[in-house]
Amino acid sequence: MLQTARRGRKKTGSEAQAAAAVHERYLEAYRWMLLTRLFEEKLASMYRGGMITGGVYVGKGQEAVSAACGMFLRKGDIFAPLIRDQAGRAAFGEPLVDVARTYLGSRLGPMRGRDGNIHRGKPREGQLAMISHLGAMISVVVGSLMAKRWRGEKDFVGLTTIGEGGMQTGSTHEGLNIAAVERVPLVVVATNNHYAYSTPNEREFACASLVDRALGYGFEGYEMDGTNLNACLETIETAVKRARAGRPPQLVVASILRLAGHGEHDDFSYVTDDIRKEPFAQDCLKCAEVCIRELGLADDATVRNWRDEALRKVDEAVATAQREPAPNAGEEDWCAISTRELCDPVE
């Protein structure tokens, strides 16, 4: 936990700039906690609304786990983010204007308003554009590693989320089974919410913790409290550290509660109310909010001015995308840009 100086003895001037440090880091995560939350609030009352064509899958609830995740890679890492990572995608450098153009089908974000608002990525920037949330990206990301690799570049990893449904699948397992064999510098954070959309836990997998499997793979596995952002912070940095040393691939497993359905279009009346008492069904941002004050880290009129700034950027973003055209399907050039160069000209 964050921790203020103990009584009785003063700090030295090292102890107290990294108390300084951490403090900072903590804010900071909490900061596109809130832009997360205030956004994806947004746009759930825009899918309400009508406005949005296709889902809306908010990550409430997990936004300590995801910015984490954004927050310890570097230029030149790979990060496959999923559909509940829209904290992770902005700590990694994601403008917001870029996921409102893409929700609102604008033809200047990066999928040029032709593909559903989860699928979106900047690949030559290092945030690859998700295929699927159940265990595919885990091999892409081994193989854009291997590919860097053989490339003979140097201090990069790679790091993607899974949830604890996806974990169950052949994707997963063929994806943590070559990363181990090649033993790229890999970071797997698994957000077990407790429900894959609405199976419980007991129904998904029958070992005591889903970190029991790091070993068998070859992996150094961890589990953390996915509702305290410092245990988020201190976890995945560790984690993305030790594989950027050449450690064996890294398996995180965070406990939560997802306090949202499995979309917007879910009511989420299947968790029971046994479970929403569970410490693990904490509010992730509330309990941030808490050690703040608690920490004396920032007062009530500095939080109250994050939360404004975070509406404002929110405003700002989508109403940029709303002045934006949508494709026009008569004109647009509909070939993937990366085979673009492929295709024949047409005649």
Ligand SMILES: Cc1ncc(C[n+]2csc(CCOP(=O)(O)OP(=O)(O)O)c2C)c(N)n1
Given for the second form:
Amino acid sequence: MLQTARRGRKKTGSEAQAAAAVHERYLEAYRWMLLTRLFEEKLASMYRGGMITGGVYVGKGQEAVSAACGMFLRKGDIFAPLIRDQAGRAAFGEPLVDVARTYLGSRLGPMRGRDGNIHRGKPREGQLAMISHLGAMISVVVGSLMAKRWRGEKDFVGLTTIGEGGMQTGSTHEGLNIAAVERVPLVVVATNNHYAYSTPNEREFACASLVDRALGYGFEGYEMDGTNLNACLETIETAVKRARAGRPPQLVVASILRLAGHGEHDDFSYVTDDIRKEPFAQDCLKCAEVCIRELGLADDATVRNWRDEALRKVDEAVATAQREPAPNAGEEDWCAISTRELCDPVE
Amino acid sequence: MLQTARRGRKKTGSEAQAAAAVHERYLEAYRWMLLTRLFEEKLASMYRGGMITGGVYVGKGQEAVSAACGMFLRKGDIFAPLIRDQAGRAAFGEPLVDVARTYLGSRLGPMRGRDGNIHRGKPREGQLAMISHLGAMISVVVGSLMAKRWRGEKDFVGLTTIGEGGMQTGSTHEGLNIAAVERVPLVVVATNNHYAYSTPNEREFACASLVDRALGYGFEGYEMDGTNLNACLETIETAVKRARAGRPPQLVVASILRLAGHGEHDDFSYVTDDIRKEPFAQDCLKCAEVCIRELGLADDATVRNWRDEALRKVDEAVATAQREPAPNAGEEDWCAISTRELCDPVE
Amino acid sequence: MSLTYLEAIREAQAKLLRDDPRVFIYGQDVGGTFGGAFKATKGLAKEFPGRVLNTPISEDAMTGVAIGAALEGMRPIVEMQFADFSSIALNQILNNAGTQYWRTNLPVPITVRLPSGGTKGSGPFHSQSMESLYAHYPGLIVMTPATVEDAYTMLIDAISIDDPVVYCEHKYLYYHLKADALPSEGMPIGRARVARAGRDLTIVSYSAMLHESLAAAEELARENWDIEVIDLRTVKPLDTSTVLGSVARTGRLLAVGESFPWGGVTAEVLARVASEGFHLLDAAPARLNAKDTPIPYHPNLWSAHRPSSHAIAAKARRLLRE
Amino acid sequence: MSLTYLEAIREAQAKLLRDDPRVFIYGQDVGGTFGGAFKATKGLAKEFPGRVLNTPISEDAMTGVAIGAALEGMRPIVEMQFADFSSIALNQILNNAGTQYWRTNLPVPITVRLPSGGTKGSGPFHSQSMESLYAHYPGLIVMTPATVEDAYTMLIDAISIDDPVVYCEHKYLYYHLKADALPSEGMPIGRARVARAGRDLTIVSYSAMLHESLAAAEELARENWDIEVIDLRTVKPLDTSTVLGSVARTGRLLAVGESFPWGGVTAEVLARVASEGFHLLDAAPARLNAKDTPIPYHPNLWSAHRPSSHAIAAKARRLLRE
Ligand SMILES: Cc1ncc(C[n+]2csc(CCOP(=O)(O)OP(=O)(O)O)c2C)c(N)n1
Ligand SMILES: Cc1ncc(C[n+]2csc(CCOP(=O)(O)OP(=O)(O)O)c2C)c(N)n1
Ligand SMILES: [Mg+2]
Ligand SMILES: [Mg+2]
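Please supply the corresponding structure for the form predicted in complex with this ligand (the preceding block corresponds to the form predicted alone).
Now the complete complex, all chains and molecules, led by this one.
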């Protein structure tokens, strides 16, 4: 547990070290959250200003869950994020500029203008690029983990995320089940943000909690308060550790409220007043700030500095991407396969 | 519980009546099982004799589960059986001759030679005709039940069956979940016969028991010994009653061993010796016969008579179907839709 | 009164719900106060309580539910959030709905609405035109309305038909097309329409591509070419005789579609005209489709991926010179 | 030594497992002592422990696993129990495997084996030919071997190709076709083969229909017609130039396929020849496909549903008289 710095009993050396590590990690996570919030606010405003085509999808309210997802992964692991995972992507090592490039369709981005917004990744670096069809990436991660096992790699883990809505697709079911059958080191973080687009939980599923699904797949299951950064860090750390150690696949179910529209085009007026008053409707970023202040983990000036630094990074990423060339249809390689001589010149 | 007729204490009138009803129902179920076993033996021998094209799929060892599925349904209910449900189909009212007609492809059968073997039904009479894709019929039953509810029908129920293998399809997941969300009066009977074709349980799923899935969908769940006819009758009776009474959907998980090949072409040599010694490997029909003898529910002559009568019915059904005309390609109506003027004459 | 293509779809559904107690709408986000990702069912849940229902994200089960309800006499409308997600329902549509009548003699009157086709910035998974996949399999009617009027009357027809209908509505047309009033009756289903009469070349098209084709015809008219444009309206059944009638007049054929090229609607049109109207042709028939890659996100790429009026005109010019 | 088409497929997989540590086989019942519903992997699980794996009944996840493993450098072979069940994997095949390279620049070298096509008594859900669905979408190679030799070399090629391959093997050919030996090399992928040379008419075909077409050519030879028969081998890419070359020699085209007619391989062939080889044609091109209904169970119906050699010959005769 996160502990105050102003406690009575004097700490032993190792206790103090442990506490310091916990604090450090909390602050690191906070900074990913902050960066994400600011970046996504920027993207949203660019969308409103007509500078981004298609849509912008933010993770407001889910930054704690997402940051925790990225933070316990390391090189050699697989991360298959979904819609609301900017924080986790950044923590896992995705450069901010790649996000801006993808939203702006830069030719130099990982998707080269061919795909946009959240549909991005660098599979060569263990960052899978989601397809839209919810649930489809779970089994893909399973396959990647099996390949690593065959190659004799050790201590790796895969982590993928899903919404409570996506938990209802057939693809998710098949993916979870096959993960358990293959007993791969997988962590699935399912965030119940209480809506799938406009659809509330009662039209999505009828069990008490989605963590009740864990047993039925042979997963180990956890529930966590997604507004509480420390709970997210502890739970996901545990799940990742246990998966790495060869335990069965892990299902973490987070509870949260999505604090923005499904996309920036959506005013989320369907979110009821009642639900906005629920404890899970708190803003994880604000909660983390309260905690930082209360426990004296960082002073206000430091936090302000972080914010300024984050804003600089955001502006820089956007500015860089904006300077880059857009794709050009005439120069585009209109061939969907890599074996060029097998490209069918069908019109 | 089934009780012996030779018990110490004298029964009160109502106790005696209840016991008699239980015995009667047990015997009725036994007779459906017997008829099924004999009929399927006949079909299998016809297949071996080259008289049936395609395949024959029998429910040997699953007759108790299946008979119980059919027996608590009544007119107005929906039954969506699967591969190993001859007993239940018969108990729900499917004429034997329709089975023979479908296997032989008679033009007068419900499928008119267009579809064969277990792919048969009369949806107008609440007997849905399965497609092969496992799990696809569950949501169909949900829809039929919703329609009945909209029409203001009362006290109806739907029952559908699935194997432990079919429980792993995405379609099954979506179907079970939507059943719970729509809270329809549905009973799903999942029979774990320990193999999906040649694949043993450990390559199918990783939970301790498939009944653990019930909680995760918001179903009420039951386990039952599928070799024990009385257990099957009691459990499925309870589940059907509870569904009819408006409880959440019901999941019954039966344990059994498939005592024949996947189809009659299959010698099931992959079934291990160890598993053949498991209690769930007992033959439900033999168990029922032991019970009938032990409890004196019927004497040997009666049972012999039933067997003879069943054989007569089987022979008659087959003989009738054999006399009937096969479909004729020249006279066939090669139009896949009912709105004939919209049939596309594409070649 | 002026209505968009999208409003026509909403009005048709309102009318159907009003007139026919067997109709209900089933899909993700169609209900509540929301009324669908594109608002095609806006307000309907309130007006028709219990008959416009949100579903879990389960395209397979949504369709299965519709099939089961249809077997029991209902007339369900399933809305896919995007056509692209109907890949998850494809098995139910092709193998369950599409085979029922042939197998059991009981038709399945469901209508599956697919918000189809490309719009700027929608990318590979929110832009697809899937009519060719559905038309390939037996047992389905596949509608592709191109006008506000057709969007309205054809949706009403779709629900009246006893067989499963895949109704492909084009997202690009949702707001771009307007009409002054809604017709009380449309052309018979299965009949193509001569959208513009001409004598030099026949362009066969449907859905959003009809409008690109008409614009191309305008462009060519300024060069004194007289182009006939056919709107297929349904791609299955495909009205071969109207197409042949037109080719008989013009002697030249260009088929234009937005789906992927291999085996698309345009291949089917060319195959029919070549086999049944070979002697009507004065020149080789041609086709123009989207490119054979996923549909790109960036507008620069997207506008080159789909046939534009200019690309159509250019292709037509080549054909006219042959 | 004499090998069947099915044995060739087994041998190719044995060789692949032997030569390439990246190869594994993933599918329902492929492992254990069983070796697949058709025994295409018989004995391989024992010979290659841990590399021939039974899966749950989860076509979507089976394919997803293969994609993930391929992204990490493996060369998975996925066996669908019947092509018909690949409808459940269709989304993964089209939208995940088929789009990866275009989107991320990393190809997905998976091979999906589809036991395809009709056999007596198999009915609507164990008889389908799905090549046209897969060929319609971008990003996939679709192979349809018609001979024992091709079954062998093309499967080896499929695994060597960096892109996703849908390998349609025909169940009717499993036991019906035999060869004396397996070749060490085949024709290049993407190239069609002149299976029989002739001058009066070109029949373009593939898979099981090649043999019906060859039999039809024999039948017509007895009437002194000299029929050329082309085996497409892969339907995507489709070797237009070999087809055009043949039509240039014969002036007449009949395309024969077993998939459903609307937008099938034959429509694509006719569209290409009509648009690119119009002036080579002396008569209207024609096509013959399975009928546009589900595939019937009863042999009487089934044998009328698919094109038989006699039906092909009859159609060809009409074309030859034009
Ligand atoms: C199979 C499928 N159907 C429909 C959609 C369209 N869609 C995109 S996001 C979304 C809602 C997702 O809800 P949830 O999984 O709870 O995630 P959240 O957006 O709440 O983070 C829907 C329906 C999709 N992506 N995939
Ligand atoms: C989606 C799908 N994939 C594959 C098959 C082929 N198949 C038919 S039955 C069967 C095994 C079914 O096992 P289970 O569900 O346990 O039922 P059982 O045969 O044991 O009664 C398989 C794989 C199918 N019918 N549907
Ligand atoms: Mg959600
Ligand atoms: Mg089983």
